[in-house]
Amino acid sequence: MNTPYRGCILRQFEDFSSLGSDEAALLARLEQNPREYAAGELLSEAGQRSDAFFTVTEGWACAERVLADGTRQVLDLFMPGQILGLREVSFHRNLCDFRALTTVTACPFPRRHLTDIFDEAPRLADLFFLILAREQSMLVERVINIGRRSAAQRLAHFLVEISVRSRQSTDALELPLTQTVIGDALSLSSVHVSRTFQNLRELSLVETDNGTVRIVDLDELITFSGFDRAYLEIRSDWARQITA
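In the form predicted alone, the chain whose sequence appeared above, alone:
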């Protein structure tokens, strides 16, 4: 009997349902042919034909839009186990750039082969839909965060979300992002990000040291930011369940 595949992408799918060994083996196809990208390198470019998506197995990447005046909006952050480019699945060309923020290992997967996986394991189509729905809910929450919260609340909310998504087991949050990237995700200048971190330190909510953020009081940070994790907890009881 073959040992079930245990790649990091399983974590994303197992948020919604247990997986059978055949389903896990099919997902292994998404983590074949790994390629390394240097920090700052484009995985895929806006306007480029959208023939593949990527499974991130190591490092952090982002989706970004660069405007005519050179300003940038970071739309999404991708961590190990996430699928990059799913929202482009309905378009012939990429709507944004996908860029490595750290050294990234990612596996390109031809979009045309996705239906092969669904034909062999139809239940995985349900789980892909749920993952896409959660990505959409995170994007909606980011719009609210940028549009209706103060700079300090935005940053606090961002830190709580990253802590939840990265499944931190301690209060020390590894954050391998520059203040420029954080600012571009929150529509703040890098100088404003620096001042806002100082604000959170003065409120005794966080401490910072060389790329590590220590959350001093998670409950207070949640209250201060207005964070409600419901947008990360997609309802999945309608999806087909695993059978014996």
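Requested next: the structure of the form predicted together with another copy of the chain (the form predicted alone having been shown above).
What comes next is one chain alone, with no partners or other molecules.
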């Protein structure tokens, strides 16, 4: 069930495009020093110099921002195979915290490994561009979700997104997040997340059981939430094709 952490990133990239051996070697450098983080631990803090990045190989992490009044907004969720902190390459300091939500295995790597990739493997640079664009389109969906949908639709949309992103064939969704975290991601109070789960249960859209969510009727959940999977499906044909 658990994926061996070496290769998480590779597998993710190979979904887009097959890799040359030197390209694979460059990517493998991003997963060299696995370290374990406890649930709740910060991997990296807002305001800090941004010269360490991470690949997640096990567990869930998030990017978050804590405002002056103590409220928190969760900005991204990261699952195994994702690279954490990509947009921060472009800034001197981190713009948000990165926090482990469960026990997390992650591999910190220096900025240098990224710039090496850009220098030495232009085709991989293309893929990073694609990944950044996909992250951007996920943020766009988040804006729409938070700005324009009711609590029930928001939660439904969130569940569908997680379900699609984790590529589960079954409808039982492992969701090791507290309702507070879900609320901070959807800009809802934890109390209202609870009410809204209740609501979705009454509509027979989901069933919940202590950390797993069973999606009763995926199609109906999709219709209900206004979900359109196009924003997750980047076109890999755009990047230069492998040449040798």
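Residue numbers count along the first chain shown, from 1. Please read these numbers as outputs of a predicted model, since none were measured by experiment. For clarity, a rigid core is taken as the largest C-alpha set superposing within 1.5 Å between two forms.
Shown in the overlay between these two forms, fitted on the rigid core, is a CA shift at T223 smaller than 2 Å.
When the rigid core is held fixed, the Cα atom of D22 travels 2 angstroms or more between these two forms.
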